[in-house]
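Only one chain is included here, represented as structure tokens and corresponding to the form predicted on its own.
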Amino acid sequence: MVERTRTRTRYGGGRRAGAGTRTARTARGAVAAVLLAAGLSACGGDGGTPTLSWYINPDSGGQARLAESCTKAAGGRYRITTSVLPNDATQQREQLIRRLAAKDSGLDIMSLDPVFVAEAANAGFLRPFKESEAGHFTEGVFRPAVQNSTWEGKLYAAPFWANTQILWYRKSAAQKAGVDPTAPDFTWDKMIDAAARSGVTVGVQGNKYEGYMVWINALVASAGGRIISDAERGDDARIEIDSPAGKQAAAVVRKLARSKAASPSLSNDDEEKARSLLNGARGGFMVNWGYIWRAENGDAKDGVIDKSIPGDLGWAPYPRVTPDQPSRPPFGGIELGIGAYGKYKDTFAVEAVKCITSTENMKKYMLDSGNPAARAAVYDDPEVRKEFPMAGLIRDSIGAAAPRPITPYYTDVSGATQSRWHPPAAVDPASTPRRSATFIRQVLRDQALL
């Protein structure tokens, strides 16, 4: 890493010295953080049992139950309380970053979307794990989860649960279309052609939000490319989306968006709209996260969808872009970071994170919430395999997954990419990758605004 890239701002990470500055925007962020800090107070430390505050993403209550379990295991030495962050990942980031920028000592543990770990680490907001600690959090853990938890060679977060997308499909629709989605050479082209020919749909996330970036990145990676590389170089990172892989990804987006297999509302579709499409009269194929199995069975039980749908639901690896190259499905999940300013950052917080991310608790959380574990061994457990018949596929897919760009400026990269690739029907392989590469560079150097 070049020394000039180490310059850090107070809010949102570093830039290389001499690059385009964000003085005004950084100042506004710092002021907002200071104002917010005036209303904050640290939890615990006022006598009695030490209290750790764990800020969690919304789930079905599984993280709160783990907090209770690990509190009990602590035997009175400390207790863990939970506070729920907003539903939207971007809003979660904004709330956490502002509190961390204000050096809030009441933020002990936080559940982080993987794409935000590098930003918080680069800004000095997270406590790095020591070498003597890191092995506990990485042994037997999926490589993409470790990659997303690491910045500049140090582990800044503990993988908690991992996630990936697979291909979900209606068995009856695949049979009608005359295709086998589990075939090793099943591609996006074959799926789109078969769906259009047989009058069924292909569900994806095409709205202008992070879910769309997930799709674009997976397509580029599956074609053998990357959106950016050398992220440590700050705004001198290599922009690689204008490549043969970028053009192949754009061709897939364009083909689906302009086909009869596309959702009528593709440019506004998120995960749940895609699921609704699969459950509809023309439902055929869909790429989506692992939560689908629990959601479909729960809705069938509650009468929200027809009770026959779960029995007609099949699963297969993420479709390939080219027949001879394995796909690189998306990577997601949650990593646990320890705040850099907490009173117990070197003691109870580390111990608590060890408890929460133990193999046994990962299994417990997967069975409780349906969110896949970050350790491969969990997927061999008989209880897990009984509850999730596609456990082996999810395990293999997480292992093959491609992380989104690991950079402190991920929000800029994602926003710039989405803006030039949306709406899907307007994507052009001849121009969209080039236009997005130019815009990403301009945004990183503050020559353009999102």
Contents of the next structure:
Amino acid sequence: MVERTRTRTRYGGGRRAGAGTRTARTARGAVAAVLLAAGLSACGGDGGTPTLSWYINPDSGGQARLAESCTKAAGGRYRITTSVLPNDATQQREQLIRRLAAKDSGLDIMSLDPVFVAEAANAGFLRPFKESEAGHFTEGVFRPAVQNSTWEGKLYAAPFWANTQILWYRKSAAQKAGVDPTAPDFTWDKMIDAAARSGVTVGVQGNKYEGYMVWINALVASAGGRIISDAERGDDARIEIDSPAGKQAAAVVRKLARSKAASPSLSNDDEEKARSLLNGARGGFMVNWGYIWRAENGDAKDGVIDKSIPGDLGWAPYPRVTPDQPSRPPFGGIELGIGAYGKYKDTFAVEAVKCITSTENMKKYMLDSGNPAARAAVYDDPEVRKEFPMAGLIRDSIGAAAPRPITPYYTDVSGATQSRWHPPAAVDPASTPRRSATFIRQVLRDQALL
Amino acid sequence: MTAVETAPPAGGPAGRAGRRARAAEMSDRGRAERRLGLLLSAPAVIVMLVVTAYPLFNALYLSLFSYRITAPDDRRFVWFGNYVTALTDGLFWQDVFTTFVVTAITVGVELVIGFALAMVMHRALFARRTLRTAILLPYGIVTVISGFAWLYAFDLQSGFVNAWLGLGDYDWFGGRWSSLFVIILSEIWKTTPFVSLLLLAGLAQVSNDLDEAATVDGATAWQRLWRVTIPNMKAAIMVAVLFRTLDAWRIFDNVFVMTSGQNQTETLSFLTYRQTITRTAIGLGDAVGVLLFLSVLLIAVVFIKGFRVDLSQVRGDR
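Can you give me the structure for the form predicted in complex with its partner chain, which would complement the form predicted on its own we have just seen?
Then the entire complex follows, led off by the chain already shown.
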């Protein structure tokens, strides 16, 4: 942008100088142009260095620090500036998609929620990585992260950090309820019964938003099913939520929502409300992302929550739906996409993404922000092991995670599912999966409002 | 203003002939002034056309397509298919009903409270300015901010309302009517000052002589209110109701902040937002947007023609 402003100014100065015939006027014009250009370049900081704009999701400053360190590593060839997107993943997408649809060249690098990569890639909004580049970004990276970054056989985004949910629980509550959440056959049924029996809660994300879709998808996948398949067929994708797995998932949602173990504000609960529930007097169990460990320790240190809570915090694999089938935890994280209209899409942007997603920087980011790395090797690092005692569990859970439907129409699939499955207490295994299947189809074909 | 009042009726042959005659009589100075007037107003007209008329016609055009911004190649002309989809969808009518409930209750309650506040401001003998400022304060707060303030007050975990009322674990935002109650309360708190301001202007226009004459005739305070004050400020009341109805019918911010439309609290504006911005289904979203626009137009026409609202009242032209 600085570059463009300066160019325009120079042209302007030239025209003024050429229009006049007297030497004095020419000199005045030239002096003015030089002064103006000098002033503007001073505003731009380091003058002609190409600047890459990286749109990041809000974090504790880890991505901005990585931008600084990669700028340093570039040795003055380019620099990376960061702009923060809204908090909510859906709103992040809304902002990016609209700007990309307008062919905005100001989006060089974007931190994308994995579920939105397919949509942006299908629309031609992202620059695909060449085969020669792809290997660098996928080597040693968790399979679900690569799957989510790939569309029609091409890699459209570089996995940056991967995420999964595990079961967090208060050790004292589990002990009182007489259950071992780390046991291989620990199911949702067992957990809900134990919590209800001992007067504690099971925290989930029951608000009508993406977090609720994450839970529904994990339950359906853990029961051995899928919400949709053949996603590449767009609005003709096969809708499979009306299946025995869909019914089992609905049964779990209904059972929890109607039990004493439910949060009193279940239909509004997001990640942070679930965490607050776990820290409260009736805190028992909660499914949530990996950031919890860092957040709980930080809050205890700051005196926001009781200092004894982190010591009482236990972790276990995501609960199963059926005792004989391993669970498929949710998959999340962030992938880095390169805008299709950026000035440096084929040069510095690729280089910058390579720098940001290097194994070393993934480790740095994990230690800095608490968000898990996308490469399995990072979890064997002694520093990471020391900082995150549950690192092994997170690594295994990401490896076993089930991605949400990979489709360009993801927002419709998610919105339609949430719409028919909300509020959780109204979910009925006999009708909800069937109604949601019909509705997803109608929404995909623009035959219904959402 | 005077020119309008003294001008002969326009439109008929006599009107046209009159205009021609006046133009012929017009002095050079008059013509120059008229030209200047047109020139001065031209930028405003152009801006209005660009920012209002163009988007409107563009929306009308796009509403005839099945079109998503993420799939520009799949754009199909579907005639009025999107309108049929919207008008036959239960969700559309559910949202119409929700919007109607919010509008009817907020406007009704605001009219009563606004009138009471206007009377207080009108009759206050001392600290008039302070009183008016205090009453108008909520209107100066950005709706999104007031929405968050009310959300946090009623929130189960961070709120204080349940503690004050001894309601324990009652989740205000867990059900349709309790959520709408908080949304409506917030709307009333926020916009009652606007209604009271308009009504205060109306009250100020009621001549004291009428009130005194009624007092001399032995009318009670109640009779004076219903027989003298209110009939004489009918136009101001209608304008207040019209403006607030149009405003309430387009409610978005409070719903967005407090419930994001869940538990059947979605309004027509929110429905448009979800189709257009969230789904990026531009065709369907524009169809809903056009229907919303038509409903706003209908309300305005019904009020202005049906109830003979005189918009010049708010400008103080009479």
